[in-house]
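Have a look below at one chain only, the form predicted on its own, in structure tokens format.
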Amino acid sequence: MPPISMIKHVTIIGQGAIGTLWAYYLSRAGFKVTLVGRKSLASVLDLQITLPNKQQDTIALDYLAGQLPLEIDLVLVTTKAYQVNDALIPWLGQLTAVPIVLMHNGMGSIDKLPLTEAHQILIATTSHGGLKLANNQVIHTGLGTTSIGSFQGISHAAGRHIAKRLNQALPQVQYCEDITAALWTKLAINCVINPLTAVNECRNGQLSAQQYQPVIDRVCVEISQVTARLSLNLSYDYLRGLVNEVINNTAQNYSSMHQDIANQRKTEIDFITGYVIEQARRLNIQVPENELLLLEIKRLEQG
């Protein structure tokens, strides 16, 4: 691995809305980035981007499919968590001496990973939103935070100072020694938000009407015993007011897989509310809300 300081060549993997911000962040912030992908598009993505205050702007990167470029100091890889493994496992092996940044919704697509004890790995969250309206056109819809910690290979030491070198493009990042709580903590309002606005075809802020309170409380109440068990300290009132906040501060956003149902694209519900469910029946916990949900979007998908 290169010297953390020496960072600048950075490739992305996965073209989605959260890859492209990145791509655009890191390109202005001085970084060498290259997109990589399977599709066969133009060298050269001239991307146009909406920012947050609604001025726009836009910038050239660099795009190759099907290869990786020669020099790469670092990897991010931002596919749908169910693309993980088809668009990571055939560069791992040129992949052992680079950190590989994991940053999707959802739990549980590392575990289906050939990693050896030579890959590099972190796992990010981020709460930035955006919206992909075609191959080179993006809307940075919301401001946000991104948790990166060390999954394997990486010391704390060398995790922080990628996280400082990411802060320099897109902050707020942060690092976090015990990454688990954060990505549950994501997970949790994901459960929530996702599921919810997908079957009821409304906005984040459409969530706050009375009617959706009760069906919110239950699965806050199943995630928090679940949460309970695996001794994180993520309570139910922690849990309820984190959903709130996400409510009132995206009210205006449509989630991830709300836009992937009006699309007609699969979802990440394997790997959000699923994952909650798998884990659920390891420990003999019953979360009956949260069944509900994933065979209600699973319906939706088939649909």
Contents of the next structure:
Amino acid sequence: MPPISMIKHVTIIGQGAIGTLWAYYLSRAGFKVTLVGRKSLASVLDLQITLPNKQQDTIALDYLAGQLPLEIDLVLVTTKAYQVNDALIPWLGQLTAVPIVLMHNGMGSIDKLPLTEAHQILIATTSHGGLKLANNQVIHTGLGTTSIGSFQGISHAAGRHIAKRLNQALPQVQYCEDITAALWTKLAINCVINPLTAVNECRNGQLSAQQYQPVIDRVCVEISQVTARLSLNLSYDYLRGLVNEVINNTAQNYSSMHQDIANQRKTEIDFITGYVIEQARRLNIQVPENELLLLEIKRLEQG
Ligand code: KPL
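Can you now output the form predicted in complex with ketopantoate (KPL)? The one shown was the form predicted on its own.
Every component of the complex follows; first up is the chain already shown.
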């Protein structure tokens, strides 16, 4: 692993709201960022961003279609969970000596990747809010934090080093030795807020209304039963408290699933609620509330 200041060339695969936010903040912090995609677009993208304090900024970002740049110190994969395979598999052969950070909502996508021992993989989860209005326009709707941890092929020391470097661009980035617990925590938050805001067509903050408390309780109870069997220290009280905190902190946001349904896009439900259901089945635990929410989202996706 090069010294911290040597992580300079960052390739970003996935130009949704989160990938675009990272591209902006990394570039502003002096990193050499290249967006890699499949569409043939101009090789320089003039990005306009609205910052959380409502100020506007613009920045020029390099874009490469269908090929990787020559210099890469770090790869950030910020596609939706269901796109990770298609987006990353074509490059996996060329990315054996480079740390790859997978950053998306949900869990389970990594299990489907044909990784070898040579791949250096980290997983990250972020609570920053973003809204992509057009290819060159994004709003940073809410400040959040990012947790990152090693999944395979990379030591905790090297992982901490990467976290520190990313923290220089978009703080707070914290390194977690137990990234699984951080991922389940975010999964629980997403299992509550995402389907409920999509089904009820509301902003995150509206879930603090009395009428939604029983269903939120049931989803949190089910998830804490699953995490208990996985020996993760995530009690119902802890998860319930965090869910309330995120509902309040992101009160004005529309969740990503709400945005997906409103824009008639596929959602990440299979990697959020679907992942919980899959683990629950394996452990013989009943999760009827999560099953109901999955069905409702599938119905909305088809509609
Ligand atoms: O991660 C989110 C999402 O919208 O996907 C939350 C935390 C629910 C914030 O909106």
